[in-house]
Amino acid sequence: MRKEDTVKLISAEGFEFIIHKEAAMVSQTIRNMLTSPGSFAETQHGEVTFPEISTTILEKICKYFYWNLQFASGKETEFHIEPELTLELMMAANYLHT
């Protein structure tokens, strides 16, 4: 995997998730951050820091991005969410427009 094909997503605790750019683009917010014209750090370095999103939630979000790419096009499958993560995931999903 080439560096330009990946994105680094950084949680509030500083944990880094390196995922395919195509997966990250599932999020409208991340897509805007990475493709905006100008000299934004996110665009130049291919990394986005989320100071309000915990490592546990960001990990689940990354898993969702890949699930979305693979299954959201009509195949019948579910994305499992643990009940204790529901509220935090809903808030993060609202921010990320996923």
Contents of the next structure:
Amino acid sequence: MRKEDTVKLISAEGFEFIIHKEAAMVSQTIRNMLTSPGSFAETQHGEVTFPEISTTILEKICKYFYWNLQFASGKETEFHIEPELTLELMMAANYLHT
Amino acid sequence: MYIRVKRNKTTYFIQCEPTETVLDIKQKLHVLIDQPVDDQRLILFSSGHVLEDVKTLADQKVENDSVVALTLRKDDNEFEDVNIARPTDFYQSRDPEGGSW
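Having seen the form predicted alone, I'd like the form predicted in complex with the partner chain now, please.
What follows is the whole complex; the chain from before opens it.
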């Protein structure tokens, strides 16, 4: 794994999650941010800040990305979601097109 | 599978296999954080065990989605203490009259 193959997602509280680009691109919104032409800061540094998404939710989303990749490659497991997270998670998923 | 390597406010999602050794993980981290493998110490968060380089993840009960704390060697040659910041965002600091959405 090379450093260029990762992206840094930053939560509302400034917590950082470093994940594979491949995983992040499960989200259509992040995919667009990272692959759009032009010299956006997001594309250049591989850093995306989400001032609207709390740390707990962002971590859950990162877990989902990896789960999604595994699922797509045939490893079908369940993805557990705590009931108290569902509403915020759905709003974030809507925003991220995930 | 993946593990979550945490230090301060940063989490690294590292893709790996149960058959990989802890040294393999440290080499992956080296690429990301520019710290030599000798200056890294990994600790399984749930048990507090310091992970040994030569053993595999499976040997040391590191499973998918495990949280592993990363500590680095300080200037005085000692390793720093485990320090993982936790978000206190959830519910506590939220405006009860409706959030920032």
